[in-house]
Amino acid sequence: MTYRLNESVPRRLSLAVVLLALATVVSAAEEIAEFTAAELGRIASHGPWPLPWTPDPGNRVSGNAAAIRLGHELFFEPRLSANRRVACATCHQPTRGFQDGRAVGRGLVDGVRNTPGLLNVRHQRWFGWDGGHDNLWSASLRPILDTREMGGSATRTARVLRNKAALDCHYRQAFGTAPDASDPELLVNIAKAIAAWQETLVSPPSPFDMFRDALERNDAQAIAAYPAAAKRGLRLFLGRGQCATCHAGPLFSNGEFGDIGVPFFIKPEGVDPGRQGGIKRLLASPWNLLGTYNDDATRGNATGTQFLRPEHRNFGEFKVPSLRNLKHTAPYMHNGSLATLRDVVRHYSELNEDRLHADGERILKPLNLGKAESSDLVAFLESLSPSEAMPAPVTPAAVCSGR
């Protein structure tokens, strides 16, 4: 007896997934028709990611191997600080995105500041939430010395290189020559070194950029994949809510300062002067880039510095952070003050005019989101953060021998 199968079967199911195939299209292909051209141009402007990297020319050992190895054992050393018991990873902890996920920092005392994360650090232009550095390095060496941090010293630092065979190799194969407390640039150097591990963290790509990317290579698929809230999240923020106006560029973020609403006062009474005591303290630095430490010889990298000046509208300015990991760094805002991303948006949400200045950020207005429009961007904020963990920081091999 002879047995046929059934080939209308087959064809069913073959022109099922050819139906289906072409619906997934044409389902992407009105999701890219939702967008305006000029809203895919800044949907685009968001891109690519990560950004190509580039040596730091204030910094002679950015991208120097033996540099890196050093900065990482020192990002984790507590030797360094008065106690014993700081590091720089005390307060930028690594499962946390580097931040610690207190409102405020605390190193030997509590801070009155909200601890930044550091990945993609490379990449900003200011370092603090006031500006106070114009470099990498020097926003590495303040901690350190800072009293109510670490409280390290020369001293402090060349103990411990000089007690570790492995922290002095690496310091003498980076700098070519010993540790020795009395040299002057024995904490820049250091501060050089740590400075050119952080150069080396930078996040992986976040669901919006493989959704940015889909958009621009016409991934039918891939575009589908991005949560439909997220779009609509993603269109307020380009639109309505006017978010990228200053959370630009792939590091959402133009780099520079604003007045948003958020207090300024700090305990026990006082007030954080926010962008204009940031640029006092820079230009007073032996540190900033127009100091004799900068190893740009041409001093191309300080034209910034070189016009700066503390202006009073500057005072109680913070800087506009980079939104990418926002899922883990919170809380929010330069005194931690929003604990969730919900708050964030509800803050924007019912923003009180009244608490900016008069010659401040003007172009913020209360969004006056209803429920499901915040829930919309609360989705989009939540897409610039990777899918995956993040990842462990990259323990450089070692070429020298410890003790």
Contents of the next structure:
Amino acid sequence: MTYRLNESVPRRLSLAVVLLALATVVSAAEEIAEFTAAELGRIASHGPWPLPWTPDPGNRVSGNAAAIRLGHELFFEPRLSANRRVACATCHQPTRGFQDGRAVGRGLVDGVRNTPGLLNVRHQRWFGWDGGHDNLWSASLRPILDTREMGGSATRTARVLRNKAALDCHYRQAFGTAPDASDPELLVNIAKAIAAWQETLVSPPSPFDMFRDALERNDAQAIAAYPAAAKRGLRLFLGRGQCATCHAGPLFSNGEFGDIGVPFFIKPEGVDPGRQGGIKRLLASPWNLLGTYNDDATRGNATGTQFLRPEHRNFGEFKVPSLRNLKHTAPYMHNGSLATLRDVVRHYSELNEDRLHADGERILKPLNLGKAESSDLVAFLESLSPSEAMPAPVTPAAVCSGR
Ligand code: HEC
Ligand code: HEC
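Same protein, different state: after the form predicted on its own, show the form predicted together with heme C.
Time for the whole complex; same chain goes first.
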């Protein structure tokens, strides 16, 4: 009796397990069937993640271990600033996806724009909300000099470098010379080292990435693990929302600029000209890729800048931001005016078309999303962030001994 019972229980159990597994496979198959072949192709286009890393041809110390170590130390170095209290990491905080949680950055004084996160920054094409920079090292040099952010100078930067043996040593290892170049040249090299470190900041795969890869290898169990709300939100994102028109590819950004009706007025009175001002600033900059500091002898990396001219339609356009890591980088938009992802979705849902002033093709229409649809879209956007807390960046190994 006892014997039989013992035998039949596992049998019934195993039958239940088989049925459960079968149900999972069937529902996963249904879920794949929910997406059309076109949708599946578009989902695939948002990966794979992470992207392969390639060195920046405009930065000769890109990928150089000593430069990465030097850049890491300088990123956390407040003595580069006028009051010796503001470092890059004051605004770009590692535990917040390298953002600061504020509407606009605060250095020596308040700025006018939201601090962007720096994860995956290597893969951007233009830097700054207005694309005022065409390379990562000049975007890293700007805050050192900006009087609202760090208020530093080439001379101050050179002094910090030369007065600390470990920095001096890493500089020599990275650039193959003593730090005896002119101060302005040294400033550029330092910015290149800080850029080399930022190039190592990559976010881990997100639940969306796992879903995308699971679809590709037809892994029913992993497909089923992606929440149904996120799947419905994804369909909205690709379809009716037309979000992927601008938020395209593995970064969820086409790397270009757009106007989605976020106000561009700055208190107390003034306007942020966005991309139009950015193009003017970029073309006037001695540190753009057309200038002498570009290390790419072929100038193959400068064609995008070469033909750039500010146009009327660029007024009030801002960079299409990547949508990765949003969970860690609130508030949102160039001026930090939207506090939550729900607010962002409401913005698109109730879009005020009168605010869209760009004269280009109009992609955006008010979506008039229902409550459930809005929640689905938020669930999808959240699934683009890694589920665990942001890992602390690893301190790169010292190339020089003794510091
Ligand atoms: C006071 C806060 C603050 C400090 C300090 C600061 N940043 Fe920023 N950072 C910002 C803001 C705000 C922007 C957006 C600027 C814009 O759009 O014009 C930005 C933009 C950037 C970008 C462009 C990112 C993108 O996605 O386009 C990079 C790279 C960057 N900062 C690196 C640095 C480095 C390196 C330092 C230190 C040398 C630094 N920042 C110091 C606030 C700060
Ligand atoms: C016409 C191109 C375009 C379309 C279509 C578009 N966006 Fe955007 N998106 C942008 C631009 C440009 C910004 C930044 C605007 C600003 O700061 O002024 C932005 C900002 C955002 C942000 C804020 C990110 C951050 O880090 O601040 C989120 C989230 C977002 N969009 C999600 C969506 C969703 C969801 C959809 C579809 C409903 C969508 N976008 C459709 C261009 C677009």
